[in-house]
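Have a look below at one chain only, the form predicted on its own, in structure tokens format.
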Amino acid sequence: MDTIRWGVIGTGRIAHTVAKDFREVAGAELAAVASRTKARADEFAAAHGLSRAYGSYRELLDDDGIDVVYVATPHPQHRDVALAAIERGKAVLVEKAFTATYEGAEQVVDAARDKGVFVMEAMWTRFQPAVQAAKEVVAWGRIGDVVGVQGDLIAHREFDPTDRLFAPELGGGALLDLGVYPVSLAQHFLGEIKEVQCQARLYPNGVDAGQSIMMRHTGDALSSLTCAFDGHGPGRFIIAGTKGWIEIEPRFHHPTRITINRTGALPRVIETKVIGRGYAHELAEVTRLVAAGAVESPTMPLTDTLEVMRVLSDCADQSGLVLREATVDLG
């Protein structure tokens, strides 16, 4: 298979942003788009030079000319769309958060493993060269044993209950949109999570404006994480060790630089180059792995996705949030 042909389901903000990076990925072609309305699909296809536009999800899923489906719908719709793609034997890249609930994530992962189909969560942060450089520095022991991380992702948005970001039925709130980033990165560096404690601040419609998340990992390493829509913050992430620390420079979810600080030594700065808007790195990973016949990514394995979704579900329960998967009409 010379070219991996992609289709995108959903035409919202993230789909438009990610679509622009396909031009940077060798061996990948974004060929088709599906929306609930043909007009929106046509508009998206024209904007990004796609050859096919569908007015229903089913038409794209049934297109034999599509190898990978990128699911860019709101969180509660990810489960049903991913399951439909897996049933048809198509590889799937699912936008984060992977699903709205841990149970939904389990269903998708079980289906993918049963079918032997490639599925990955679109956690682009893990594929950023700066984050991979930090992972290597930790592996080399430059900061000693890692004892904890601190991270914040606070992105101010005016509260608008009609916007997807704040709509309960669409999985709105800070936890799924922002909290998934620091939780996933903490799990990436510190591993299995043993305990979770969360506190939330809620909007009048019951979705969360902000979350404070404390986690204890295997080996007693600790995470202290914050996310919010109702404030401002630097977006900093620090990995603390027994001999020093690494700062992933703000904003940590798409960084280009890390600083390594060691006791008794001058700081060392590592600069990295990002391809496109930064999404090209994960798109290239999926394209390469699907072409090779792989069913999981070693950088973003399904076990990690399940672990992160378990934490997010625990936080939702502790915060009194009601998160549900949606039943999707494929058209």
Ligand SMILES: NC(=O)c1ccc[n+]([C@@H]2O[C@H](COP(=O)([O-])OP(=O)(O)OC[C@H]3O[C@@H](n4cnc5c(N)ncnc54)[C@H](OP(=O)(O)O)[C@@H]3O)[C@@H](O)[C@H]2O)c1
The other form holds:
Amino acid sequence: MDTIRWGVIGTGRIAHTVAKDFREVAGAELAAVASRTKARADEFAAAHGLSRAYGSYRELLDDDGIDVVYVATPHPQHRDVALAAIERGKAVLVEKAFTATYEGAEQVVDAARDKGVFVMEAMWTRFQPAVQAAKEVVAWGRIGDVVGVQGDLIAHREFDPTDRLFAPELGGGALLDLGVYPVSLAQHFLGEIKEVQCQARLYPNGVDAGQSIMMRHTGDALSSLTCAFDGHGPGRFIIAGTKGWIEIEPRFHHPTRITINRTGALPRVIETKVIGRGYAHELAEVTRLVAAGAVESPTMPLTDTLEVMRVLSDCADQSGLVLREATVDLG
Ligand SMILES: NC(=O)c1ccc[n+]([C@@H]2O[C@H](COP(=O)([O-])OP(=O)(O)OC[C@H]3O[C@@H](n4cnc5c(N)ncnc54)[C@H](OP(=O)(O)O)[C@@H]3O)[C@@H](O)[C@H]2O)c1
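Structure of the form predicted together with this ligand, please, following the form predicted on its own?
Complete assembly follows, chain above in first position.
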């Protein structure tokens, strides 16, 4: 397989973490970085041994030596960067949440389909071996018919209205940053979402501190999900069936094992091996699929991303949360 050459846009926290996992991925090279500031790009390139550092996003997008663009900006900046990459025929891996709004997601998906280029949401949890093991155990019927899931992602962060986690103009709030994980996983296990009901707690600046989300899926399975920044929680995710239940552990969004609890049997634990910091799995999938000329991932298809974004937008509307896409200056 020819080497697939990647470029990262944005030099923040997740870009640094994911960059380290490229060394675990056969056939992939992280070759370039782009920042709004040349000095930050230089620093990033030096830290990760990259050959090219650009002081504008446009320069990386125009680099013919880049096959895949990894978009690691705040959520409202995903849409414009992804659209610019698609226009240039480059494959794109877009950080979660895919966009700030459902309409923004539709624009990106429509553009990708029109142009016939690969686009995937970086929902790394779906690629974790423990989650894939849980999917197999469900498919084998070990816990009977699945009737619902319960999940929480309550991860305490000190409120700082200047941080993208809390800044309204940067898509701040628990819903897009944390809620996307249990909603996406519930959809992965239970399928199409028919109804959504949501309750939220807001900070004084109008972004959400936490949300409780109830969903009804096709076939009447039910999801009960919570996310929050202003508390602490175990990060549990349980798949409940008519003959038992599975827990994805220890924190479901980057798990290492599952426990299968079947009525009348001792619990069975399946341990799994996570590669790198856990991002190598999604990077390997994108690298393999782009090399093969695919335009979507069967594990994280664009229809699922759109459905998750529809739920998140619905929750935002129900809770009075105002989410907007940003206009990005590509430099
Ligand atoms: N998969 C995961 O585990 C995971 C974990 C954390 C975050 N994420 C996702 O990754 C994305 C980035 O999160 P992060 O925590 O890395 O954010 P961050 O630390 O704030 O970094 C975001 C980067 O985006 C660039 N950027 C472009 N426009 C910006 C603007 N108007 N304001 C601020 N920065 C801007 C900046 O890079 P330059 O200045 O260099 O251009 C900045 O360093 C989010 O969508 C988030 O949900 C995913």
